Structure formats: structure tokens, C-alpha cells
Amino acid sequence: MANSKKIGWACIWIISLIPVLIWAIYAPLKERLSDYPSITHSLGQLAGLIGMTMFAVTFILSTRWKFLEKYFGGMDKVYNAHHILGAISFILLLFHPLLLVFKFIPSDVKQAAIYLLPSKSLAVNLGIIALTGMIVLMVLTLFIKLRYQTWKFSHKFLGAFFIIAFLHTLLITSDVSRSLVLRSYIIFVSCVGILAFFYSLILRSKLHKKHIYTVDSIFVKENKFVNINLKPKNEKMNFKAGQFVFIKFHDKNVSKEQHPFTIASDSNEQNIRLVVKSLGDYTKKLVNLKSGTIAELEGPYGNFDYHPHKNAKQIWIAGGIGITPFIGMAENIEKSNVNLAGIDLYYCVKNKEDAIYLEWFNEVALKVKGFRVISICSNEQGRLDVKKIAEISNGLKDKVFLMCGPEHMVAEIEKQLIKNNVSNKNIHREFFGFK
């Protein structure tokens, strides 16, 4: 799993740095780095080239093409790479004009100011429009809490601004216009990115296989947890416990946008169970679902699975609603009587009432040899850390860790595990936040 993740990121860096290599070969570096204006101008060019290439790759990562899972270790990791790459490309594209302007400072501040303003040059104006649009979208994403539908709609404009930035790159006088090889590479990568964007926008909903289910029953607990039981209308979807699906409900009281949810049921079951916490506008509406409502499921996705590690002692760490993939896994273990080296499940919640499946997990622990449940209520016991895990689970050595929960919690425990010499190959996490 760790190696597959490295392959995906290695491919991203190779694709992104090829234009740097072409750029470096095209003209002597001594000339490019001869003085302050040359250095800042060169850095500005590189920021633009790498930023455009990475931006194109982000569109490819958003297609949900199944083969991508193989090289990143799961679709949740693909989406995480998409977010990271989007942030890096935005920063690089932001620094692209700034670095080009710095070559005029402090010798010619007036020219620096003019450089950032609209002019008679179409190429320059296209660059300003593209950058301004990206900045607005990033501000909306990072600093303004939008409804999911509004946020998703705003992201559709990213493709338009990328196309404008692509035209700016082609029309502006630069190494791209002078070097046929560099120009050809930028055109190729950008066109692939644009095609991927239009695929996600228009074709994905038509080409990706959909599994049709109906809502069988709804159960609400503690006024904030919704259990949704789905039954197949025709063909059952084959999945592994711990995977997730993108789902769209055909109900006028619920948005028809697709949302990702983890499957909280055993892979051998006919029906699919979802356990959802009411956190936002969309999830709060799910209580209004009626029996018989049609649900379109796309997937399954993800490689969060206990099976590859069943010969090693496993530590499962769940934070809050991050318990959902472990429900299906525990149910699978209970029903399949699989031989395990042992599993300790740390069920972490803030308040006791949030541990909605604790009683059920305790019942599973009574039936399955080597399966233990350790409940951690942070309001009473403090937060879970590696020291507690080592004390309760008899050390950290030769154990495999599967984690799902709030990003800050999982990231902190992962950091502590690595600090305590736990190998990366023994740490597996689901990026639950994008759901």
C-alpha cells in the first residue's frame, strides 16, 4: 500500500518537473541566473510552468478513474492528492506574476505596478483574469463557509479559469512560445487536463456504472446519527467492508448532488448500511428520506481493509463517526470466523452518547477471540495518544495500525507512531475528512 502511494506521487512529480528540465536545457543557466532580475524572472517562469502542469494533473485526479486507486492506495488518497496538488499549484501560479514583478523592484517601482495592471496585450489580460478568478475561488473555499452545492458549483469555474490561463501561456512571449518541445509538452498536458475536466463535468455521470438501491429503513439516534438501510433493486454491488460509495438520493427533500459515504456493513450482506452524522445542510436533510426512495450508488472505492494484515496484531483507531468502516469489518470478522492474531479497537469520542455502536462492538468482542474494544471518552479520560496505546496493547512493535477519524486526531497519532519507530508500511489511514 505504501509503495503504491509512492508510485502515484512519483508520477505527479515527474510530470510536473519535465517542463523544468526542458526549460533548463533550452538556454544556458548562467544567463538565466546571472543577476537579480534574471533570477527572479527565471523563478517566475518556473513557478508558472510547474503550476500549470500541476493544475492540469488535479483535473485528472478528480475523474474517479478506478486505475488511479492502484497508484495512490485508494480513492480517498487520490482526492487527498488532488487537494494538496491544488493548493501547491495555486501558490505557484500566485507567485508566477509576483516573481516577474520583483525584477523591477527596487529600481523601477512604477514599472512593477504597471506590470500587474490590465494593458493592451491580450495575453497579459488573460493572465490577470485567470489569476483573479483563481484567487476568488480559493478565498471562497478557504475563508467562506459555503453550502456544499454552492461550493461544488463554484469549482466548475476552475476549468474555465484554467483554459484562460492556458491561452495566456500560449500567447505570451516566453520560452513556451520560443521552444517547440516545451510548447508541445505544455499543450499536451494542458489538453489532457482540460479533457479530464470536461469528462468529470459532463461524461462521468453517464459513463460510470451506477448500482440502483432503494431505502429500506431509516433509524435516527441521539437526534444526530442517521442509520440508512439500502436494499438492491436488482443487482447487488460487490464491495469489501471498509470501502465507500458516492451516493445520490432521488428525493425532492434531499439534494440530488452525489456525496461520499462509508459502507458500514459486511461485504456478504445483500443490503448496505450507511451511518451518517448530521453535520451540514445535506446530512441534516437525510432524516427526511422515505422508504422506497431510489438511491444511485457509484463505486465501491477505497482500499481501507483489514484482510491484508490478518496475520499481524492490528490496532484499529476510530474517532467519532470514523467508526463506520470498522462496523463492517467487525461484522465480517464475527460472521466469517477468520483466524486473527488479535485486534484492539480504540473507539474515541468526545461524549459518551456519541459512542453509538459501543454496545454492539462489546457484544462482538464477547464472541470473537482476540477482539478487544477500548472506549476512550476525551471529556473524561483525555485524548488518546501513543503512550496509552502502548500501555494497553503491550507495546507498538510488529503491529499494524488502521485509523479513521478527524484529520487532526489521525495526523497527530500518525506523527507519534512514526516518532516511536513504527514503520510507514504498518500505518494505514482513511482520509475521512473529504466525506
The other form holds:
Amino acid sequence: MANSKKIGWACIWIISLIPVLIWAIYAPLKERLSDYPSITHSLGQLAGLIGMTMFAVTFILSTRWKFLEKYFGGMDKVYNAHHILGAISFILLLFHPLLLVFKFIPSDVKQAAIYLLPSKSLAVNLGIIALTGMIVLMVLTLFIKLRYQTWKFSHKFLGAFFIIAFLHTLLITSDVSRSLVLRSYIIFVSCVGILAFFYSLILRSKLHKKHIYTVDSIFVKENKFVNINLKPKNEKMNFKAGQFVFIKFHDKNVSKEQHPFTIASDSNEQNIRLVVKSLGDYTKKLVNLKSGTIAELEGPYGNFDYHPHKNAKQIWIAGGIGITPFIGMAENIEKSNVNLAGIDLYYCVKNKEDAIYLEWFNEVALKVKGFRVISICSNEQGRLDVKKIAEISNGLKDKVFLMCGPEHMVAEIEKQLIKNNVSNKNIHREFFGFK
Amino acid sequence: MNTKLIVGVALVLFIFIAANIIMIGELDVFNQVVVENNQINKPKNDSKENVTITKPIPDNQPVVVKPKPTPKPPVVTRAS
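Could you please show the structure of the form predicted together with its partner chain, as a counterpart to the form predicted on its own just displayed?
Zooming out: every chain and molecule, the one shown earlier first.
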């Protein structure tokens, strides 16, 4: 899984750095890096070329094409790559015009200012429109807490601004207009990106297989955890415990947008169980779902699985609602009598009341040999760290770690594990917080 | 790494640099316009001897254009 993740990222870097190679071959580097204006101009060009290529790749990563999972280790990782790549491309495109105008500074600031402002040149104006649009959308995405539907709707406009940026690249006089190879590459990558954008926008909902389920029952725990049981209308969806699906409920009181949810049930079960914490505007509405409501499931996605590590002792770390994939896995172990080298589940919550499945896990631990549950309540015992894990689980060596929970918690434990010489290939995490 | 923080810092940096370039550059353009205007309004030569003060003609007064004196015909002398 760790290697497959590397393949995906290696492909991204190769695709993004090919234009740099073509650019470097097109004109001698000695000329390009001869003096201060040439260096800043060259850096500006490179920022634009890499930024545009990465921007195009982000659209490919949001198509939910199944084959992508193989190269990133799961759809959650594909979305995580999409998120990181979007941020890198945005920063590069921000600094593309700045680096280009640095060549005029300090001798001719007036010229630099003219370059950054709208002018008579259509190509320049297109670039300014695209960048301004991107800035607005990125601010909305990252810094303003929007309703999920509003955010998703605004995110769609990134494709429009990408097309405008592509036109700017085509029309402006640069190495792209002068070098046929560079132009062909940029056109190819951008067109693939544009097609991927339209695929996600229009075709994905029509082409990706949907599994129709109905809401069988709902019960609410502690006023903030909704347990939804879904029954297949026709055929059952095949999935592995720990995977997730995108769900759309046909209920006028709930938004029609798809939302990702982890399946919290065993793969051998006919029904599917979802455990949702009422965190946002959408999840709060799920309490009002009525039995019989149609649910459209797309998936399953994800590679968060305990099976490949059966021979090693496993440490499961769950933070809050990050317990959901482990519910399905534990149920699977309990029912299929799999021989395991041992599992220690660290169930981390803020308050005792939040550990809604603790009792159930304790019952599983009584039935399954080598399965232990360690409850960590941060308000009483402090946060879980690697030192605690090493003490309770008898060291870290040769153990495989599976983690799911809030981003900051998982990232912190991952950092500590790496610091304590745990190999990267033994650390597996589920990104459940992707939008 | 915190993506939000990195993008936020980059965005602030971009706005700061771009705003400064535009402000200084625009100021430069403004200064140039002021200088050019001053040069247009400024008399070409300050020496008092060459200053010609023209009396403005009131709007309601008809402008009387004096006819140019016609040149006298050349005196033809008969050769003796």
C-alpha cells in the first residue's frame, strides 16, 4: 500500500516536471539564468508552467476513477493528493506574475505595476481574471466556513477559471507560443484536465454505478450520534470492512449532494450501517430521515483494511467518530474467526460519553482472542502519545498501525511514530475529513 | 504540514507584494503626470525682458481686425 502511494505521487511529479524539462531544452540555461532579470523571468515562467500542469492534474484526481485508488492507496488518499496539489498549484500560480514583474524592480516599478493591472492585451486580462477568480475561490474553500452545498457549488467554478487560465497560456507571447513541443504538452495536459472537470461535473453522476438502498431504521445516541441502517433494494453492494461510500438520500429535507461516509458494518452483512456524528449542517439533518427513504450509494472506495497485516500485531488508533471503520473490521473478525497476531484498539475520545461503542468493543474483546480495547479519555488521561502506546502494547517494533480520526491527532501520532523509527510502510491512515 | 497556513501565508505575501508594486508604480505614474503638467504650465523663459503680457479681450467686445496696409506700387522710373 505504501509503495502504491508512492507510484501515484511519482506520476504527479513526472507529469508536472516534464514542461520544465522541455523548457530547459528549448533555450540554453546559461542565457536563461545569466542575470537578475533573466532569473526572475525564468522562475516566473516555471511557476506558471508547473502550476498549470498541477492544476490540470487536480481535476483528474477528483474524477473518482477507480484505477486511481491503486496508485494512491485508496480514494481518501487520492482526494488528499488533490487537496495538496491544489494548494501547491495555487501558490505557484500566485507567484507566477510576481516573479515575472520582479525583473522590472527596482529600475522600473511603473512598468511592473502596469504589468499587474488590466491592460489592452486580452491575454494579460485573461490571466488577471483567472488568478482573481482562483484567489476568491481558494479563500472561500480554505478560510470561510461555508455550507457543504455552497462550497461544492463554488468549487465547480475552479474549472471555469482553469479554462480562462488555459486561454491566457495559449494567447500570451511566451515559450509556450514559441516552442511547439511545450505548446503541445501544455495543450494536451490542459485538455485532459478540462475533460476530467466536465466528466466530474456532468458524466460522473450518470456513469458511476449506483447501489440503491432504503433506510431501514435510525436511532440517535447521546443526541449527536446517528446510527443509520440501510437495506439493499435489489442487489447488495460488495465491500470490505473499513471502506466508505458516497451517499445521496432522496429526501427533500436533506440536501441532494453526495456525502462520503464510512461503512460501519461487516462485509458479510446484508445491511449497511452508518454511524454519523452530527457535526455540520448536513449531518444534523440526518436525524430526521424516515424509514423507507431511498439512498443512492456510490462506491465502495478506500483501502483501509486489516487483512494484509494479519501476521503482524496491529495497533488500531481511533479518534472520536474515526472509530467507524474499526466497527466493521471488529465485527468481521468476530464473525469470521480470523487468526490474528493480536490487536490493540486505542479508542480516544474527549469525554466518556463520546465512546458510544466502547461497551460493544469490550464484548468483542471477550470473544476474540488477542483483541484488547484501551479507552483513552483526553479530559481525564490526557492525549494519546507514542510513549503510552509503547508502554501498553509492549513496544512499537514490528507492529502495524492503522489510524483514523481528526487530522491533527493522526498527523501528530504519525510524526511521533516516524520519530521512533517505525517504518512508513507500517503506518496506515484513513483521511476521513476530506470535503 | 498545515495546507491552510501555508496557502494563507502565500496569499498575504502575494497581496502585500502586488499592492506595493502597484502603489509605488502608480505613484510613479502620478508623479510623472504632475511633472509633465508643471512643465506645460511653466513659462519657457523666466527673464523679464522677454515676458509679453497680453491684455485679455473681454468676451462681449467685438474683436476689431485692422486691415493690413496694402503695399505701395513700385515707383517706375523711365530710363533716361
